[in-house]
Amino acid sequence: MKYVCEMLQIDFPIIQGGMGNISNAQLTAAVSEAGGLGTIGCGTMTPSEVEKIILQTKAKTNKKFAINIAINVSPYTEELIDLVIKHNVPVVSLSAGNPVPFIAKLHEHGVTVIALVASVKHAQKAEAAGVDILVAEGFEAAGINSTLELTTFTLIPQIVKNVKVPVIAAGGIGDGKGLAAALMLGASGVQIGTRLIATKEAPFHEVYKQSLVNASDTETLIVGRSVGMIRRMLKTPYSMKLDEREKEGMTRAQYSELTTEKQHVIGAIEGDMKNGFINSGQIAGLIDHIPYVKELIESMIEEASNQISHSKSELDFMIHKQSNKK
């Protein structure tokens, strides 16, 4: 079996999650220049915007990047997958829908297709349709979430046992021990979106930036679940008043107009944490500094490696100190 760095042609087994209508060329180059696979979220912008952070993106870097849609969520769906193949983008990963019917064309033109599931189930239709990686995400991931709110640690080892292509991990995951559990638990990668929005080269407001730094383990907050559209946000006064509102009760109608791209934008860029919101994991209480990319992941992938190694020690310490009771 391939590994997922030379399935991706990438340095390390990190991949940025999408990040909808705030995604940028910025922080997609960063990632990859620093080895991992940067990620363009194309939310519900246009074929004209996502294709604008496209070229910039190729200007930035020479490294591979993809492209996550969300087949759900954008209204551009087919023209995504026609912008994909004019340039050439490598990876493709699809969240939110069935990802079945794109998979033929864009295997057709050489693109390496990622489906991001919540289930066994889901990852058994997507295997059996075709991708190439699954990510499996935890119900402790930032952003738009499956109700069914399996936890990654109990999602990963299930995937991997039910499905042979390559499982990336995602939800929860921030710093080196989480990337080495997520590798002792059978998966071949992870996924990061929290923390790559406290790093440097993000260009978002520096109220989310030291939001995520200040937090605590329990600053984040679920919506949603009413209506069955579940997201998971930081804590701020635009998310208290929506949570508010849902326990006084809303329609599903109601909850998708306050809960849109517009106000992720007017809350992760201009900073307004009254009239905009902010997505957050819950590894958000980890995060106490804003590091460049290149040093997290470098970082990541070194304390990975220490965690790995201090672990089969004293693994090695309880087999030795065993068998000498026989």
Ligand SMILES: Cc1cc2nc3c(=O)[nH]c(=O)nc-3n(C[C@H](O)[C@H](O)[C@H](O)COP(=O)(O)O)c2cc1C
Given for the second form:
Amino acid sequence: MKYVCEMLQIDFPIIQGGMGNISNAQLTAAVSEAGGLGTIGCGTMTPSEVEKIILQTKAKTNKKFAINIAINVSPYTEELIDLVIKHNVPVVSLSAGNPVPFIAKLHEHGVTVIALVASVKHAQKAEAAGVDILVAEGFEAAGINSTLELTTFTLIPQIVKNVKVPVIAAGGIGDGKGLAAALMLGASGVQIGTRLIATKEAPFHEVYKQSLVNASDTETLIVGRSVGMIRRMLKTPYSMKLDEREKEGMTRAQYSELTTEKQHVIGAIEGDMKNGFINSGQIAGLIDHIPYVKELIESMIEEASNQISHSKSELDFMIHKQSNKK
Ligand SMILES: Cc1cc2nc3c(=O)[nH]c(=O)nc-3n(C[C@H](O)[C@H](O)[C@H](O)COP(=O)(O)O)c2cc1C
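Having looked at the form predicted alone, could you now put up the form predicted together with this ligand?
Below is the whole assembly, all chains and molecules, this chain first.
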């Protein structure tokens, strides 16, 4: 099996999760320049809005980057696929929908295809259809989540056991120990979202970044369970109100109206916690400072390497002790 770093032509196996509508070229370029794979999240943006960000990203970096298309979220999936091909974007990640119809066309144009999955069944289906890399996302993750609710720790080894393509772990990874753990579970790398919000280059409101720094381990909330559309947010006045409305009984249409990209922008970009929401994963409690992306990625690699060496010596010591007893 090829290493993902070779397949994606990057230095470190750390991928920026797509963050539709709210991220920008600066963050994408910062992740790629730091040796990871930056990603432009399309969300519900029009092809011309996305094209502008592609050109801005190319002006900031010559490194590889990806485009994330959330299939059932975007009204423009077909056009965005054409845009990827037009601009020779080397990698596409497909989430929130069935990736199968798009894989052959992307491959014809030499694009590496990543599919986001949350179960063994979907992973096998995507692999059979020819995806190059899988991102397996656990329930710890920020934002729109699978209703299957499998956690990263259980999902990764089960998917790794059942497919041959490389698997990237997403959901709940915020430092080098998390990266090391993902590698130990058999993943080939990680995709991170929440941890990248609280970085200097991220284009989000200071209130959002600071809320993650201040958050404790129990400060996220799942909304939308009752209508089968799950999203993990930080506890804020808006998400608490949403939670109350849900408990009182809410239709799927009402829920959708209260969780549009408009309210996402109001929370994440404008920092208005009463009228908009902010996504956050369960790893928020680990975040205690706002570094540059390069510092974050380098520290994750160093910490992962140290942790793996430390765990290996602990294991060797135990094995040695046991064999001495015999
Ligand atoms: C603000 C924000 C917006 C997100 N938007 C998208 C999106 O548009 N498409 C997508 O596939 N995933 C989206 N995600 C999920 C991330 O791409 C990533 O898989 C996830 O954040 C990983 O889990 P973590 O938050 O625990 O690191 C978003 C996450 C965040 C934090």
